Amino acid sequence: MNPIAANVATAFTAAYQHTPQLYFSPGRINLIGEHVDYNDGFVLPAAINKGVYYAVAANTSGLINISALDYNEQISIPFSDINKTSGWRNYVLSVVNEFLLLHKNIGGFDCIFSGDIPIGSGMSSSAAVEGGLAFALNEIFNAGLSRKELALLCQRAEHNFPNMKCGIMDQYANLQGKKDNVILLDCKTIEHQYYPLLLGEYIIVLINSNVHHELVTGEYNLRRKWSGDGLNILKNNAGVQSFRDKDIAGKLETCKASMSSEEYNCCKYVIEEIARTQLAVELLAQNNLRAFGQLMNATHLGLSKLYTVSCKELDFLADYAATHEAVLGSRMMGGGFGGCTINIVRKDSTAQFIEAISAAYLQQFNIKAEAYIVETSNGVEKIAP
């Protein structure tokens, strides 16, 4: 059994002195298609081998017992008193709370949690913590919810508490998620389609910057709203329906005037990024993985540029890797602001590029940064005792 497993397992009998289920809940990476899970875009994300252990069982005392194992910190508290809170505990509430906004029969539950991927990284522990609570209640209580009515349940959960009013890409790769495979989202219709991920001689890497600058749920949510103020001038000035119209790029050149800079660079972004998504199968169909990497860098620069949601860290680290001859391709994954840049790198060499651009890093920046080499997974799953 996994250590971390086996950890909130002991930890679990210690506490309540029952025996619980035990489930993994992954974390993502998400190889293009960034902040346009919201925007009506396709998203290619996976299910990573790496996060949220949980052990869960329901008990008699009509009281939500959670422990997290890794801040050291718990609530008991009874179903009237789920509200908004603070941090961790907001995240698990909100699933609590979207189980009772849909009148599902949640009775009392003993829980504890605890996962590896590093906080602010960009592999989305939200949706890890999210996703393996309420996949265990789903089981547990016998709600009935099918995995993507779960998704769309985790995506409400992180809108409502903790107001990151996120795409569904993350919830629904933590609860989709196929190992060897990478998940082609349409965020328009929520249907998808997987695709084998044949990376052959190269590996994924990624680089954790250690930074998380906090500003990224305020950030995040602004971006959203000039985005989506943007399309609704397109749709008002040129019947745009959609960032996926026909020849939408050509009627954003006839609004700009109409536009702030923010809603103008926004729009043109995903715009762009749409159409690299969408190219990005196909060239993976193909298995051209330089040519796939490529369209990673274009990603980079778009977000960096054109979105702004990446750093001065992020840039150097992007940067460092599309200069590397081992590195098909590099850029930011995640929110923003801090996090990992992921890097498609041949076996042969990784561990001197890890090596090299960790060196230049703590030469530029006096940080540390972290690597992860990372495989796919499945979504979230039962595992055995």
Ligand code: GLA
Second form
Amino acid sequence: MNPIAANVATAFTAAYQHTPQLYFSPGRINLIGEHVDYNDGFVLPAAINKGVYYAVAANTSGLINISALDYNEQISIPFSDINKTSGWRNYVLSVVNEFLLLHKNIGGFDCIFSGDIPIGSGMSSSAAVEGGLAFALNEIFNAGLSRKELALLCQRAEHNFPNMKCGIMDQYANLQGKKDNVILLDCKTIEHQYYPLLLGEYIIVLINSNVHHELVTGEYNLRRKWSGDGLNILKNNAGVQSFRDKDIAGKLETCKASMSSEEYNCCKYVIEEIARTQLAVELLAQNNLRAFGQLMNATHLGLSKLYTVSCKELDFLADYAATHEAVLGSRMMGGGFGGCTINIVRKDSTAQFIEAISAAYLQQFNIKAEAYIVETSNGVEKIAP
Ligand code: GLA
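Right, the form predicted alone is done; let's see the coordinates for the form predicted in complex with this ligand.
To see the whole picture, the full complex is given below, headed by that same chain.
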């Protein structure tokens, strides 16, 4: 058994003297389609083999007992005390709260979790925390929600107590992931298709900048507002329905004068990224990884210059990688302002690439980068008993 899972199981039995159900809840990568999941776009994420392990069982005390092993912190509260709070508690309690808002009959439970996703790395530890608990409660208390409904519940949970107005990508990938596949998710219809991730002589390497700039939630919500306000101007002034309309790029130009520069740039990025993602899926199906990588590089540029969610450390990592002969594509991944870049790297040069980029990064910023070679995995699943 995975050592973290074993640890969680042992800690559970020691703390609560009964046997839990064990679950694995994955983090995610996203190949392309960034910051468009809340803009009617398409995204191409996959669940990965890094995530959060949960041990959960119903109890007879009627209390919510949750212990976050990695923080060495716990809560023990009655349902009547569920409220917005801070840190990891906000994520788990918000999930329980969403079940209550649906009038699902959730009883007291004991729960311990621990994981191996570095916080703020852009691999969505928050969705892994939410999805693992939601899946476990759904199963243990027979709440009858589908994986899709659970993903939507977790998204609402993240909007609610943590006040992060995220799109649906992370929660969806966490619950609907499929090993060896990426998910093409249409964020307008919330329908998906799987595409086999056939990388041949290439692999996916994440480089963690190990920086996590403050105010990410506020900045994220602001981008959401700028693109949303921009879309409203397009709707009111040019009869646009969504960022997917035909001739949308031309209509954006006709509305430019009515927009702030932030609104215009965000809309421009979104329109371009939706087109890039659609093209990228075709290229992946044709196994044209080289052209796919070029699109990833273009995404980074857009995120950095138009959507302004990058930072100097991520720009450095993406620029460095883009000029490395073994790298097909590189870009910042996830919400931004720190965290990881995602890179498609030739297998035989991976060690050399990691060494070179880490040395250059250390020299530039005096920060140690970390590298992770990630594999795809299934969405949340029970691993024992
Ligand atoms: C965060 C959010 C997602 C998505 C990405 C950016 O991870 O949780 O919904 O918007 O940022 O693509």
